[in-house]
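Shown next as C-alpha coordinates: one chain only, the form predicted alone.
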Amino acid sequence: MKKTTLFKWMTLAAAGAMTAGCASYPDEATTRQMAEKMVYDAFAFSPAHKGRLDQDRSQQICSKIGDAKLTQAEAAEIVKLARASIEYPASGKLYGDWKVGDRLAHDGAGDRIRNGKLENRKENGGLCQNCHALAPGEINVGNVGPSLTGYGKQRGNSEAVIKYTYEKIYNAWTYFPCSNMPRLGATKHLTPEQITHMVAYLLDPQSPINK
(Lines of atoms letter the chains of each structure in order from A and count residues from 1; the text may use other names and numbers.)
(Lines give C-alpha, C1' and ligand atoms only; values in the text may rest on other atoms or scores of the structure.)
Protein backbone atom coordinates (compact mmCIF):
# COMPACT_ATOMS: atom_id res chain seq x y z
CA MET A 1 0.00 0.00 0.00
CA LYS A 2 1.22 3.52 -0.78
CA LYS A 3 1.97 6.06 1.94
CA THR A 4 1.35 9.05 -0.33
CA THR A 5 -1.77 10.35 1.43
CA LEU A 6 -0.32 9.78 4.88
CA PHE A 7 2.87 11.57 3.90
CA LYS A 8 0.86 14.55 2.66
CA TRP A 9 -0.60 15.13 6.10
CA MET A 10 2.62 14.35 7.95
CA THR A 11 4.58 16.63 5.62
CA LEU A 12 2.14 19.46 6.30
CA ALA A 13 2.50 18.86 10.02
CA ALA A 14 6.28 18.81 9.76
CA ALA A 15 6.30 21.98 7.69
CA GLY A 16 4.03 23.68 10.20
CA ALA A 17 6.31 22.73 13.05
CA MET A 18 9.35 24.08 11.26
CA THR A 19 7.56 27.28 10.24
CA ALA A 20 6.52 27.90 13.83
CA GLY A 21 10.11 27.53 15.02
CA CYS A 22 11.94 29.60 12.41
CA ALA A 23 11.41 31.76 9.37
CA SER A 24 13.06 29.45 6.84
CA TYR A 25 11.14 26.61 5.16
CA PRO A 26 12.90 23.20 5.07
CA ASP A 27 13.92 21.70 1.78
CA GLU A 28 12.12 18.66 0.37
CA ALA A 29 14.64 16.11 1.67
CA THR A 30 14.53 17.51 5.21
CA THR A 31 10.75 17.66 5.17
CA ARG A 32 10.55 14.04 4.06
CA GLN A 33 12.97 12.94 6.79
CA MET A 34 10.86 14.71 9.39
CA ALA A 35 7.67 13.14 8.07
CA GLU A 36 9.26 9.68 8.04
CA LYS A 37 10.35 10.08 11.65
CA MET A 38 6.91 11.31 12.71
CA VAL A 39 5.27 8.28 11.07
CA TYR A 40 7.79 5.93 12.67
CA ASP A 41 7.44 7.44 16.14
CA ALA A 42 3.64 7.33 15.89
CA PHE A 43 3.28 3.70 14.80
CA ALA A 44 6.43 1.72 15.54
CA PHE A 45 5.59 0.68 19.10
CA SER A 46 5.97 -3.05 18.45
CA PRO A 47 7.98 -5.30 16.10
CA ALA A 48 4.77 -6.19 14.25
CA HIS A 49 4.16 -2.51 13.49
CA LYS A 50 7.78 -1.70 12.72
CA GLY A 51 7.91 -4.23 9.88
CA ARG A 52 5.04 -2.51 8.15
CA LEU A 53 6.95 0.76 7.96
CA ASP A 54 9.79 -0.69 5.93
CA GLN A 55 9.00 0.02 2.28
CA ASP A 56 10.40 -2.11 -0.50
CA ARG A 57 11.89 -0.46 -3.58
CA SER A 58 8.59 -0.35 -5.47
CA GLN A 59 6.77 1.30 -2.56
CA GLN A 60 9.52 3.88 -2.25
CA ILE A 61 9.04 4.85 -5.88
CA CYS A 62 5.24 4.92 -5.57
CA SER A 63 5.37 7.12 -2.45
CA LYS A 64 6.91 10.12 -4.17
CA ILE A 65 5.93 13.33 -2.42
CA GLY A 66 3.28 15.48 -4.06
CA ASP A 67 1.84 12.78 -6.32
CA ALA A 68 4.68 13.36 -8.77
CA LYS A 69 4.24 11.48 -12.02
CA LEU A 70 6.19 8.29 -12.53
CA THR A 71 8.95 8.51 -15.08
CA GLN A 72 9.08 5.89 -17.80
CA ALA A 73 12.19 4.41 -16.18
CA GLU A 74 10.51 4.21 -12.77
CA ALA A 75 7.41 2.53 -14.19
CA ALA A 76 9.59 0.00 -16.02
CA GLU A 77 11.50 -0.76 -12.81
CA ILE A 78 8.27 -1.34 -10.87
CA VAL A 79 6.95 -3.69 -13.56
CA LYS A 80 10.25 -5.60 -13.58
CA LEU A 81 10.26 -5.97 -9.78
CA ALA A 82 6.58 -6.96 -9.76
CA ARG A 83 7.05 -9.65 -12.38
CA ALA A 84 10.08 -11.03 -10.51
CA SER A 85 7.96 -11.30 -7.35
CA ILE A 86 5.37 -13.65 -8.84
CA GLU A 87 5.42 -17.24 -7.65
CA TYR A 88 3.20 -19.97 -9.05
CA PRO A 89 1.66 -22.90 -7.17
CA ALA A 90 3.74 -26.06 -6.91
CA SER A 91 1.03 -27.96 -8.78
CA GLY A 92 1.41 -25.68 -11.80
CA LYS A 93 -2.38 -25.28 -11.89
CA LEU A 94 -3.61 -21.69 -11.80
CA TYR A 95 -7.30 -22.57 -11.69
CA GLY A 96 -8.71 -23.81 -8.37
CA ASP A 97 -12.12 -24.20 -6.74
CA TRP A 98 -14.51 -21.29 -7.28
CA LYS A 99 -16.43 -22.09 -4.08
CA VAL A 100 -13.30 -21.60 -2.00
CA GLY A 101 -12.57 -18.44 -3.97
CA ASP A 102 -16.06 -17.14 -3.23
CA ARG A 103 -15.41 -17.50 0.49
CA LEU A 104 -12.00 -15.84 0.27
CA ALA A 105 -13.38 -12.93 -1.74
CA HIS A 106 -15.77 -12.11 1.11
CA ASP A 107 -13.39 -12.81 4.01
CA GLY A 108 -11.62 -9.76 5.40
CA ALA A 109 -9.76 -11.26 8.34
CA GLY A 110 -6.00 -11.61 8.61
CA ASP A 111 -2.86 -9.53 9.16
CA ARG A 112 -4.52 -7.47 11.87
CA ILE A 113 -2.48 -6.33 14.85
CA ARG A 114 -4.09 -6.82 18.24
CA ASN A 115 -2.48 -5.85 21.53
CA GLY A 116 0.82 -5.29 19.73
CA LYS A 117 0.87 -8.76 18.15
CA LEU A 118 0.04 -9.95 14.66
CA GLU A 119 -3.23 -11.85 14.59
CA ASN A 120 -2.74 -15.61 14.73
CA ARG A 121 -4.87 -17.00 11.94
CA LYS A 122 -4.60 -20.10 9.77
CA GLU A 123 -5.78 -18.39 6.60
CA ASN A 124 -6.12 -14.78 5.51
CA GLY A 125 -8.97 -13.56 3.35
CA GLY A 126 -8.91 -11.39 0.25
CA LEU A 127 -11.98 -9.19 0.89
CA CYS A 128 -12.37 -8.35 -2.80
CA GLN A 129 -15.85 -6.98 -2.04
CA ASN A 130 -14.25 -4.08 -0.20
CA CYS A 131 -13.26 -2.49 -3.53
CA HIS A 132 -15.17 -4.37 -6.25
CA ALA A 133 -18.72 -5.27 -7.16
CA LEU A 134 -18.85 -9.07 -7.30
CA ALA A 135 -21.87 -11.32 -7.90
CA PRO A 136 -25.00 -9.67 -9.32
CA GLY A 137 -27.33 -8.36 -6.63
CA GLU A 138 -24.72 -8.01 -3.87
CA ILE A 139 -25.20 -4.73 -2.02
CA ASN A 140 -22.31 -4.56 0.46
CA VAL A 141 -19.57 -3.93 -2.09
CA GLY A 142 -17.08 -1.16 -2.84
CA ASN A 143 -16.43 0.94 -5.91
CA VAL A 144 -12.75 1.85 -5.50
CA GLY A 145 -11.90 -0.71 -8.17
CA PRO A 146 -13.78 -1.71 -11.33
CA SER A 147 -16.79 -3.99 -11.18
CA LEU A 148 -15.92 -7.69 -11.48
CA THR A 149 -19.49 -8.77 -12.18
CA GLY A 150 -19.48 -10.97 -15.27
CA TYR A 151 -15.66 -11.04 -15.33
CA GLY A 152 -15.40 -14.54 -16.80
CA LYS A 153 -18.45 -14.17 -19.02
CA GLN A 154 -16.81 -11.18 -20.70
CA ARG A 155 -13.29 -12.62 -21.00
CA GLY A 156 -13.68 -16.39 -21.22
CA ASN A 157 -11.28 -18.74 -19.45
CA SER A 158 -8.46 -19.32 -21.90
CA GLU A 159 -4.98 -20.10 -20.58
CA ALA A 160 -3.90 -16.54 -21.34
CA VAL A 161 -6.81 -15.08 -19.38
CA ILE A 162 -6.20 -17.46 -16.47
CA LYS A 163 -2.52 -16.50 -16.32
CA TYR A 164 -3.28 -12.77 -16.55
CA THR A 165 -5.89 -13.01 -13.79
CA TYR A 166 -3.56 -14.97 -11.52
CA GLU A 167 -0.72 -12.48 -11.99
CA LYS A 168 -3.03 -9.49 -11.55
CA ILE A 169 -4.21 -10.80 -8.18
CA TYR A 170 -0.72 -11.85 -7.13
CA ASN A 171 0.84 -8.47 -7.92
CA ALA A 172 -1.27 -5.92 -9.76
CA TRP A 173 1.78 -3.68 -10.23
CA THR A 174 2.93 -6.12 -12.91
CA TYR A 175 0.37 -4.47 -15.18
CA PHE A 176 -0.49 -1.22 -13.40
CA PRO A 177 2.48 0.33 -11.55
CA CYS A 178 1.48 1.88 -8.21
CA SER A 179 -2.12 0.66 -8.51
CA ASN A 180 -4.18 0.94 -5.32
CA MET A 181 -4.89 -2.79 -5.52
CA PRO A 182 -3.08 -4.69 -2.74
CA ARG A 183 -0.24 -6.93 -3.90
CA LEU A 184 -1.92 -9.93 -2.32
CA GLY A 185 0.61 -12.57 -3.33
CA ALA A 186 3.80 -10.51 -3.30
CA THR A 187 3.16 -9.46 0.30
CA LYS A 188 2.40 -13.08 1.28
CA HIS A 189 -1.09 -12.08 2.41
CA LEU A 190 -2.50 -14.84 0.20
CA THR A 191 -0.77 -18.05 -0.87
CA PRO A 192 -0.44 -19.09 -4.52
CA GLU A 193 -3.03 -21.82 -3.88
CA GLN A 194 -5.53 -19.34 -2.46
CA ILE A 195 -5.08 -17.13 -5.49
CA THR A 196 -5.90 -20.04 -7.81
CA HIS A 197 -9.26 -20.35 -6.04
CA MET A 198 -9.93 -16.65 -6.53
CA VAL A 199 -9.06 -17.02 -10.22
CA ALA A 200 -11.69 -19.77 -10.48
CA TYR A 201 -14.21 -17.59 -8.66
CA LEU A 202 -13.74 -14.91 -11.30
CA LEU A 203 -13.68 -17.19 -14.34
CA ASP A 204 -15.71 -20.33 -13.71
CA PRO A 205 -19.07 -20.33 -15.58
CA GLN A 206 -20.70 -21.82 -12.47
CA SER A 207 -19.45 -19.02 -10.20
CA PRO A 208 -22.05 -16.48 -9.00
CA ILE A 209 -19.81 -13.82 -10.57
CA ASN A 210 -20.82 -15.04 -14.04
CA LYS A 211 -24.48 -15.78 -13.48
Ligand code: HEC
Contents of the next structure:
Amino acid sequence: MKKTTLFKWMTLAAAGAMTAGCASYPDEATTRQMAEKMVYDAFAFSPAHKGRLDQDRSQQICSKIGDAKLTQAEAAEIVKLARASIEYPASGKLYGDWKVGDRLAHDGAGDRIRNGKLENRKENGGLCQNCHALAPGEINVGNVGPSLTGYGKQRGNSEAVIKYTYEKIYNAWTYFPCSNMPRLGATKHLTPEQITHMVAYLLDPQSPINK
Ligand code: HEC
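Please give the other form, namely the form predicted in complex with this ligand, since only the form predicted alone has been shown so far.
And the full complex, kicking off with our chain again.
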Protein backbone atom coordinates (compact mmCIF):
# COMPACT_ATOMS: atom_id res chain seq x y z
CA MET A 1 0.00 0.00 0.00
CA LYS A 2 1.21 3.52 -0.67
CA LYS A 3 2.73 5.14 2.38
CA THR A 4 0.43 8.14 2.41
CA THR A 5 -2.63 5.93 2.04
CA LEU A 6 -1.44 3.60 4.76
CA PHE A 7 -0.80 6.61 6.92
CA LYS A 8 -4.34 7.87 6.35
CA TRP A 9 -5.83 4.54 7.39
CA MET A 10 -3.68 4.30 10.47
CA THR A 11 -4.66 7.83 11.36
CA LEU A 12 -8.33 7.09 10.91
CA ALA A 13 -7.99 3.94 12.97
CA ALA A 14 -6.23 5.84 15.74
CA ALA A 15 -8.77 8.66 15.68
CA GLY A 16 -11.62 6.12 15.59
CA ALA A 17 -10.30 4.25 18.61
CA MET A 18 -9.99 7.50 20.53
CA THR A 19 -13.51 8.66 19.72
CA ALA A 20 -14.94 5.31 20.74
CA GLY A 21 -13.07 5.36 24.06
CA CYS A 22 -13.96 8.81 25.26
CA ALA A 23 -15.65 12.00 24.19
CA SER A 24 -12.51 13.89 23.12
CA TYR A 25 -9.55 12.83 21.04
CA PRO A 26 -6.04 14.24 20.57
CA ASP A 27 -5.31 17.16 18.29
CA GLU A 28 -4.01 16.69 14.76
CA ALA A 29 -0.30 16.83 15.63
CA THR A 30 -0.65 14.20 18.39
CA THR A 31 -2.81 11.97 16.19
CA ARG A 32 -0.17 12.19 13.46
CA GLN A 33 2.59 11.34 15.94
CA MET A 34 0.68 8.33 17.23
CA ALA A 35 -0.05 7.07 13.74
CA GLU A 36 3.57 7.47 12.67
CA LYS A 37 4.75 5.55 15.69
CA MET A 38 2.33 2.73 14.87
CA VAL A 39 3.66 2.55 11.32
CA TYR A 40 7.32 2.67 12.43
CA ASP A 41 6.72 -0.02 15.07
CA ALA A 42 4.99 -2.23 12.51
CA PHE A 43 8.06 -2.14 10.26
CA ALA A 44 10.68 -2.31 13.03
CA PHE A 45 11.64 -5.83 11.89
CA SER A 46 12.88 -4.56 8.54
CA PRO A 47 15.98 -2.36 8.32
CA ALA A 48 15.34 -1.86 4.59
CA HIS A 49 12.10 -0.04 5.35
CA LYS A 50 13.75 2.56 7.55
CA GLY A 51 14.45 5.32 5.04
CA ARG A 52 11.13 4.76 3.30
CA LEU A 53 9.10 5.61 6.35
CA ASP A 54 10.49 9.14 6.54
CA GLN A 55 8.16 11.41 4.64
CA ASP A 56 9.61 14.18 2.52
CA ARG A 57 8.05 17.63 2.63
CA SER A 58 5.61 16.90 -0.20
CA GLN A 59 4.42 13.66 1.38
CA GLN A 60 3.88 15.45 4.67
CA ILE A 61 1.70 18.00 2.92
CA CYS A 62 -0.19 15.26 1.07
CA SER A 63 -0.84 13.25 4.26
CA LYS A 64 -3.81 15.31 5.34
CA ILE A 65 -6.06 14.02 8.04
CA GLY A 66 -9.49 12.90 6.87
CA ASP A 67 -10.98 14.85 3.97
CA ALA A 68 -8.99 18.05 4.48
CA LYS A 69 -8.27 19.68 1.12
CA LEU A 70 -4.95 20.98 -0.15
CA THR A 71 -4.72 24.75 0.01
CA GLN A 72 -3.56 26.63 -3.08
CA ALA A 73 -0.31 27.53 -1.37
CA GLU A 74 0.34 23.89 -0.48
CA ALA A 75 -0.37 22.73 -4.03
CA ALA A 76 1.95 25.43 -5.35
CA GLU A 77 4.71 24.32 -2.98
CA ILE A 78 4.40 20.71 -4.14
CA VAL A 79 4.55 21.74 -7.80
CA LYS A 80 7.62 23.88 -7.07
CA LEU A 81 9.38 21.02 -5.25
CA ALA A 82 8.43 18.60 -8.02
CA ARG A 83 9.79 20.91 -10.72
CA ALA A 84 13.03 21.34 -8.81
CA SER A 85 13.40 17.54 -8.52
CA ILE A 86 13.44 16.90 -12.28
CA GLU A 87 16.73 15.90 -13.86
CA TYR A 88 17.11 15.51 -17.58
CA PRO A 89 19.35 12.93 -19.27
CA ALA A 90 22.94 14.00 -19.95
CA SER A 91 22.34 13.56 -23.70
CA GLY A 92 19.52 16.13 -23.58
CA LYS A 93 17.41 13.68 -25.62
CA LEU A 94 14.06 12.93 -23.98
CA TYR A 95 12.96 10.39 -26.58
CA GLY A 96 14.59 6.97 -26.30
CA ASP A 97 13.92 3.49 -27.68
CA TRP A 98 10.28 2.38 -27.52
CA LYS A 99 11.24 -1.31 -27.50
CA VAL A 100 13.19 -0.88 -24.27
CA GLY A 101 10.30 1.19 -22.93
CA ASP A 102 7.86 -1.59 -23.82
CA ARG A 103 9.86 -4.09 -21.79
CA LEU A 104 10.27 -1.74 -18.82
CA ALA A 105 6.62 -0.64 -18.79
CA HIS A 106 5.57 -4.26 -18.33
CA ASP A 107 8.15 -5.00 -15.66
CA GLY A 108 6.54 -4.39 -12.31
CA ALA A 109 9.49 -5.35 -10.12
CA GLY A 110 12.31 -3.53 -8.41
CA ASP A 111 12.88 -1.85 -5.04
CA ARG A 112 10.98 -4.73 -3.44
CA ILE A 113 11.65 -5.64 0.15
CA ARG A 114 11.61 -9.32 1.09
CA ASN A 115 12.20 -10.61 4.59
CA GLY A 116 13.36 -7.15 5.59
CA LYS A 117 15.99 -6.98 2.85
CA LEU A 118 16.03 -4.97 -0.35
CA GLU A 119 15.81 -7.25 -3.37
CA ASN A 120 19.05 -7.27 -5.34
CA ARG A 121 18.14 -6.47 -8.91
CA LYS A 122 20.19 -4.98 -11.74
CA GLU A 123 17.44 -2.77 -13.10
CA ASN A 124 14.07 -1.62 -11.76
CA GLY A 125 10.96 -1.96 -13.88
CA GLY A 126 8.54 0.86 -14.70
CA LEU A 127 5.50 -0.60 -12.87
CA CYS A 128 3.24 1.09 -15.44
CA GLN A 129 0.97 -1.87 -16.17
CA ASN A 130 0.20 -2.22 -12.47
CA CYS A 131 -1.92 0.93 -12.77
CA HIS A 132 -2.48 1.64 -16.48
CA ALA A 133 -3.89 -0.13 -19.52
CA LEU A 134 -1.13 -0.10 -22.16
CA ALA A 135 -1.25 -1.80 -25.59
CA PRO A 136 -4.72 -2.75 -26.86
CA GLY A 137 -5.88 -6.22 -25.91
CA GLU A 138 -3.63 -6.71 -22.90
CA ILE A 139 -5.54 -8.46 -20.17
CA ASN A 140 -3.26 -8.09 -17.17
CA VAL A 141 -3.54 -4.35 -16.51
CA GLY A 142 -4.33 -2.04 -13.63
CA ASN A 143 -6.96 0.69 -13.44
CA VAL A 144 -5.64 2.95 -10.70
CA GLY A 145 -4.56 5.40 -13.42
CA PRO A 146 -6.20 6.33 -16.73
CA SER A 147 -5.80 4.07 -19.75
CA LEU A 148 -2.72 4.97 -21.81
CA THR A 149 -3.87 2.96 -24.83
CA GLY A 150 -3.45 5.15 -27.94
CA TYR A 151 -1.67 7.84 -25.89
CA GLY A 152 0.62 8.96 -28.74
CA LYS A 153 -2.06 8.58 -31.39
CA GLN A 154 -4.22 11.07 -29.52
CA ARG A 155 -1.55 13.65 -28.76
CA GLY A 156 1.08 13.41 -31.48
CA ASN A 157 4.73 13.77 -30.49
CA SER A 158 5.53 17.46 -30.55
CA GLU A 159 8.35 18.80 -28.38
CA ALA A 160 5.77 20.01 -25.85
CA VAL A 161 4.13 16.58 -25.59
CA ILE A 162 7.52 14.86 -25.25
CA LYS A 163 8.55 17.24 -22.48
CA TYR A 164 5.24 16.90 -20.63
CA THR A 165 5.38 13.10 -20.82
CA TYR A 166 8.99 12.98 -19.59
CA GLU A 167 8.25 15.30 -16.67
CA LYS A 168 5.00 13.50 -15.84
CA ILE A 169 6.81 10.17 -15.50
CA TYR A 170 9.78 11.73 -13.70
CA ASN A 171 7.62 13.43 -11.11
CA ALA A 172 3.85 13.09 -11.56
CA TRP A 173 3.23 15.72 -8.87
CA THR A 174 4.61 18.43 -11.19
CA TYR A 175 1.19 18.32 -12.86
CA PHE A 176 -1.05 16.73 -10.23
CA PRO A 177 -0.01 17.30 -6.60
CA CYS A 178 -0.51 14.28 -4.31
CA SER A 179 -1.84 12.01 -7.06
CA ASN A 180 -1.53 8.25 -6.74
CA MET A 181 1.10 8.08 -9.47
CA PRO A 182 4.53 7.37 -7.94
CA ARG A 183 7.26 9.93 -8.51
CA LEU A 184 9.33 7.42 -10.41
CA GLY A 185 12.33 9.57 -11.36
CA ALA A 186 12.39 11.78 -8.29
CA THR A 187 12.52 8.75 -5.98
CA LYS A 188 15.33 7.27 -8.14
CA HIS A 189 13.20 4.23 -8.92
CA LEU A 190 13.86 4.93 -12.61
CA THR A 191 16.84 6.65 -14.22
CA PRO A 192 16.42 9.56 -16.65
CA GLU A 193 17.51 7.24 -19.52
CA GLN A 194 14.87 4.65 -18.61
CA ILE A 195 12.26 7.39 -18.62
CA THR A 196 13.25 8.47 -22.15
CA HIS A 197 12.50 4.89 -23.30
CA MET A 198 9.10 5.03 -21.62
CA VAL A 199 8.39 8.34 -23.36
CA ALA A 200 9.13 6.72 -26.74
CA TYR A 201 6.99 3.73 -25.81
CA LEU A 202 4.01 6.02 -25.14
CA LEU A 203 4.50 8.28 -28.16
CA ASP A 204 6.07 6.37 -31.04
CA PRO A 205 3.68 5.55 -33.89
CA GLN A 206 5.44 2.14 -34.17
CA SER A 207 4.86 1.33 -30.49
CA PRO A 208 2.18 -1.32 -29.80
CA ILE A 209 0.44 1.16 -27.51
CA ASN A 210 -0.52 3.23 -30.60
CA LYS A 211 -1.54 0.34 -32.83
C1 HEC B 1 0.55 3.29 -8.57
C2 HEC B 1 -0.14 3.57 -9.80
C3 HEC B 1 0.61 4.13 -10.97
C4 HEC B 1 1.77 3.66 -11.55
C5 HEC B 1 2.65 2.52 -11.09
C6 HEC B 1 1.99 4.48 -12.72
N7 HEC B 1 1.01 5.42 -12.82
FE8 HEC B 1 0.81 6.79 -14.30
N9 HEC B 1 -0.83 7.57 -13.36
C10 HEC B 1 -1.41 7.07 -12.23
C11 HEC B 1 -2.55 7.90 -11.88
C12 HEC B 1 -3.45 7.70 -10.68
C13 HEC B 1 -2.62 8.92 -12.83
C14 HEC B 1 -3.66 10.06 -12.87
C15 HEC B 1 -3.24 11.14 -11.88
C16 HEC B 1 -2.04 11.91 -12.36
O17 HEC B 1 -2.09 12.47 -13.47
O18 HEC B 1 -1.03 11.95 -11.62
C19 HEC B 1 -1.52 8.69 -13.76
C20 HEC B 1 -1.26 9.48 -14.86
C21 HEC B 1 -0.30 9.19 -15.84
C22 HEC B 1 -0.07 9.96 -17.04
C23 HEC B 1 -0.82 11.20 -17.46
C24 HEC B 1 -1.93 10.79 -18.38
C25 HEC B 1 -2.50 11.97 -19.12
O26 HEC B 1 -3.62 11.80 -19.67
O27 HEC B 1 -1.87 13.04 -19.20
C28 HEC B 1 0.95 9.35 -17.72
C29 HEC B 1 1.55 9.79 -19.05
C30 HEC B 1 1.36 8.20 -16.94
N31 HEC B 1 0.58 8.14 -15.80
C32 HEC B 1 2.36 7.33 -17.32
C33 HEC B 1 2.85 6.32 -16.52
C34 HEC B 1 3.97 5.49 -16.88
C35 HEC B 1 4.72 5.56 -18.19
C36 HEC B 1 4.18 4.65 -15.84
C37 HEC B 1 5.29 3.64 -15.68
C38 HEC B 1 6.63 4.14 -15.84
C39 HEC B 1 3.18 4.94 -14.82
N40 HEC B 1 2.39 5.96 -15.28
C41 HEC B 1 3.05 4.29 -13.60
C42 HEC B 1 -1.01 5.96 -11.53
C43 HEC B 1 0.15 5.24 -11.78
